[in-house]
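Read the single chain below, which is given as structure tokens and is the form predicted on its own.
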Amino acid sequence: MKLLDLHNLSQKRLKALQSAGIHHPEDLLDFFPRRYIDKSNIRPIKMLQEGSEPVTVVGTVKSKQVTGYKQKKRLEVIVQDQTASIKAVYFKGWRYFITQFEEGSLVALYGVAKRFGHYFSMAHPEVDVLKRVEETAKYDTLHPIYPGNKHFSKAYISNPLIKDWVAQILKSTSIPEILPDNILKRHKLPTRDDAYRTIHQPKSTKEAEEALNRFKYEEFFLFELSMARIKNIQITRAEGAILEPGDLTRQFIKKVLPFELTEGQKDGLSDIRSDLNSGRQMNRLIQGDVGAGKTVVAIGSMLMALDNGMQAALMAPPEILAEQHYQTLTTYLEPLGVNIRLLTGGQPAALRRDVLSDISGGGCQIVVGTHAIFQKKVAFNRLGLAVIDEQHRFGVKQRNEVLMKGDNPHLLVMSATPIPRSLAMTIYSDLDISLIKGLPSGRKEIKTAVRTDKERQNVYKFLEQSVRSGDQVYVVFPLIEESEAMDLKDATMGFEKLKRHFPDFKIALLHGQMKPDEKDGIMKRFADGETDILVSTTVIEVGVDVPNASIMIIEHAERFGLSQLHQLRGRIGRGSKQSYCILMPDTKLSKDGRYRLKKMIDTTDGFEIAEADLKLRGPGDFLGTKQSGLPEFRHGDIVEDRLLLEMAKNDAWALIKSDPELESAGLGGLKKVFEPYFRERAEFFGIG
């Protein structure tokens, strides 16, 4: 059957048709409702009571008539049953709606009833033409709402129209069915076949829910399928050299390290020292807090590839980082006469091609640096392990590349942003996930409170005291300068406020605005402490360590997601002194703000915020448009829906471990769906 085979399709709703994506029957078939009505409680029109319960009504077209003027325009529908009238009234598309009544038709009206003077009405009514009375013996079953849009109302394609374009296909097709047998036994899910019937036609809520459970599960069930497969070429292609802890890593746990490593770092050591044994090639994602000691746990797996005679590489997106990590790993390492070097785009030409010569030679031992390290240019004498810090900042094809240079280099990635699992099952697939909780000793919990602007005044002398005894504070805002369009404090405001109020302290600016250079030279007298308060914007929400920052004071708090509050929370706490964090919102807050700031003071825990953050904004916003590698699942919710989504991904993985081809009998509607979703999904990740 093709698309122009449905009755009532002319060129312009075949137009409309392709504007929602629908170009073939089955994408019909895909079009699912967006919501269910029951037109069972049908309702003598004398009868009716106005509330806010929708009900069904039968009766005579008696008039038609449009009323009003200009944007008031509006059709009036008076409809007639043995008992009374009822007025139908519609404000938009009334043009379409006109010619659904004739005068002295039966009609089925479906809305909420409301009374004006003496008589009922409905706006906008959901209507069906009725032959005979009887016809609503057909209500008994719920009724599909498609979505709309405006090239449908300018096509006159309505709700009932779409209806029968689907009934029409549903009884001319046979859908095949692509899960295997032995799954949809197992978790009790209908064929593909009778779940499109009833997606359409379903007789119940249940049968509809138990319809709609199965398509989230089988684009779960996809996707997790190419994940596996995924994983299976990468384990398949790449063996690993084996590394062994030698007199370095030894040496660094228990001569060099100033304190006992934490349970989580033990945890995230051992994983990594259990893979890089395995003689495959490591591709691991280190998760922890703020402040949990990830840097540590990468110096650890860095001097086991030392060990073995290789050489490591640790990435970092901004060069104030990785020079930051390059100064850490210099403290840490030069006692154990470990050769480091630093690798910018900045440097002078000299310099890098001393640093390039040093690699290439097998001399540097470790490299530190920007995305710069893994260019072409970049020639590794043997390159053993490769760590990729902040990780959220990279897509999948950056971290592929890594794993192409040189000779399969074992891959350890990290990042400081807390990431729910049902979110990590999806974005990170591809990768195994240590995550390691609580802090190191000697860390203090930092302390969160909310003050309100009258309170402003209490909270600058508590400023000032903190500041004349050694402190140093971070002054947060959401906007760099003045929006009239928002009514925010703006950072450059803020500091010319704080300067007037402070005139003995040394306080800097700081935003994204700034050159590269004018930033890290203010975030490098921050750290150096010759800057008493840095007033920014979220700029610092990932940054340098600065242990002597002990007070943040969060403008408009209520404006920043819960993710993003916590990770600037993370600035602070760094070194042994108590610190904290005072949020100060705006005195209309709404009920997620609310919600947020609560939060913030209740807990530290960035996975317990992460998740919270999930539920409020959902997978989308809670990543930002930088994320890549989010699929975009048309039914399935990964939060709402994380329990069949960890279904989908037991089973999916389960079966590309027995059969990664699937050449296996009664797999032939799966792999006809899936090879094609899997082309896309390899190249997305560099695979070919």
Ligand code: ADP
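We call the rigid core the largest set of C-alpha positions that still match within 1.5 Å between the two forms. Numbering follows the first chain given and starts at 1. Here the structure is a predicted model, which is why all the values come from computation and not from measurement. Compared with the form predicted together with the ligand:
Fitting the two forms on the rigid core leaves the C-alpha of L655 displaced by under 2 angstroms between the two forms. With the core superposed, P516 shows a C-alpha displacement of at least 2 Å between the two forms.
T452 shows a C-alpha shift of 2 Å or greater between the two forms [criterion: core-superposed Cα displacement of 2 Å].
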Given for the second form:
Amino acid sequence: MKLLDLHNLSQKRLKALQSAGIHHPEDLLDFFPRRYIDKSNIRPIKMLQEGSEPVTVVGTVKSKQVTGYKQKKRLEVIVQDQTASIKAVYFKGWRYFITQFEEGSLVALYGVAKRFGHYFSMAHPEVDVLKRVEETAKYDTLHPIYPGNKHFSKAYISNPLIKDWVAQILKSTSIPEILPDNILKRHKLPTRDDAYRTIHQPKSTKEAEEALNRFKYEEFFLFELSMARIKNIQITRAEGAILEPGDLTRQFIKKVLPFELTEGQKDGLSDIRSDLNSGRQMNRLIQGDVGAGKTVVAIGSMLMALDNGMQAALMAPPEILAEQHYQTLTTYLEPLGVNIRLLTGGQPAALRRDVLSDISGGGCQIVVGTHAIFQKKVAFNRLGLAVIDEQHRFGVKQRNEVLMKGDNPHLLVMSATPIPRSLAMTIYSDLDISLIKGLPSGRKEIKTAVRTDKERQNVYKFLEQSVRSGDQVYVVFPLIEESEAMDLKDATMGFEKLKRHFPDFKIALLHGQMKPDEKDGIMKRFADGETDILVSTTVIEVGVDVPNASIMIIEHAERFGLSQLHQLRGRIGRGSKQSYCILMPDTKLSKDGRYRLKKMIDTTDGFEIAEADLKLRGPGDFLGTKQSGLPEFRHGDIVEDRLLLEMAKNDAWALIKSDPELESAGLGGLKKVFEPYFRERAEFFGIG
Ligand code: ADP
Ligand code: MG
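Please move on to the form predicted together with the ligand, as the form predicted on its own is already shown.
Now the full complex is given, and it begins with the chain already shown.
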């Protein structure tokens, strides 16, 4: 069957459908109703009351006429039943509707009745042409309303037209099943064929919901099936070096570290340890709130590689974070005689050559850097483990490129976006996941407050006292690409203002457009306690660690997203002192803005904040669909339909485990749909 075989489908309408991506009858079946209406509430016209609830009236067409000029042209139809008459008015699409009304024929109108003088009138009622009154029995099933006409740019395509086409298609086709039989039975899901019929012609909203759930399940299932197969390929393909902790690891933990590991850190390291001697390549995600102490876990893991004569790499953009990690590692590991090198894009050529040859020669044991360290030109001597910090900045493809480097290095990715564990397990299911729970002990909960510009003098007084007693302060300004120049000016002006206000304090300005050396120097002086107040744009958002800094002022706080605010705030509260975060919004706050600031005051729990942010922004924006490797789901929402997603995951993984190539009888339909889907996903993941 072709689209053009459908009744009432002209070339013009065909073009309109095509422009909306509908090329085959099946595509039209995938065009789901946006909602349903219940036409069973039939009223005599005389009994109508002015109201907002839509009703149905059934009567005979008395007259029809087109009136008005140009833009105001409209179709007016008078319909009469045994009690009274009503006027139906159509402004849009009247050329189509005029064909629906024959004088003397029986019609049902569905809409909201409004009174104009003596008359009742309905604007744009749904119309059904009836042969007999008894036909209204069909109003026992719900009436679908398809997404608005804005989808079809080239012609007016009315709801009854789509409804009718869909009915024609459903009459002449039966849709093959793709889900395995046992799954349908276990979850009592309707068959694909039934689900399509129901979604377009449901008897009840409950039935429609069940059908929609089947489609959600189906797309989640295909997605998880692809993740399971990707994981399977990784496991079977990738042997990994067997690494055991040795002297360096032990000395680092027992002698060098000035503190005890937290339980969370111990758990994380123990997961990593068992991955590293499994003989298979590790591919693990460490999730932990800001300040949980992920760096120490990264170092511990890298030392396990060194203990076995292999190299390790720590990738942590932007540059400022890489440099900070380099400092930390140097402080910890130089006493142990470890050779660490920094590799960033901005280094002078001679230095870079030296670093590169040190890496390829094998003298360099740990390389810390930005994206630069996984470029093709960088040849490792024996790379045993790669760590990626702040993984949300990377695409899945890059992650997999690292996995496929020579020597099959083990991979550890770290993230401070603490999405709920069950969700993480379903969407990052190609990775194994460890959670570093809790923060190092002895931390005091950060106190957060909102202050307006009117209260600035008080805030400054507080700053003054704190700095005099030895605290260090961050003052953060937003910087977004679209308004970069303005934002930079804002930060610079804020910096000048502070300098004027506190002439005897040491105040520095830090932003992304400075030269690496310059940034480096500023950061170092702040970390060493030489600078009192660091005014900065969001470059300090990730990873930066200065435990003595205990106050943060966030200017234009309303412009930051929740997770970003949480990340920023995570820069303080790292020492044993009481820390304070002061959010200073502009006076005008949107509803969302107010909610975000309130949430920041109410909690410091990264999971709670992430969950709220996820709700506010939706999964696409929150996770960055591209980065997370998540496809756009057509029907399902990974947050709202979390349970379905989990169900689909369990089923998909069990199936791939028992039948990786989907060769069992009864899986033909699934295989046909899945193979092209998988090829696309595999390419996206950089897995050939
Ligand atoms: P994140 O998880 O955000 O990357 P970091 O690794 O930067 O956190 O650690 C935050 C701070 O906590 C650092 O100053 C670090 O030295 C300190 N820290 C890490 N582990 C512990 C621990 N077990 N006990 C006390 N302090 C710790
Ligand atoms: Mg970190």
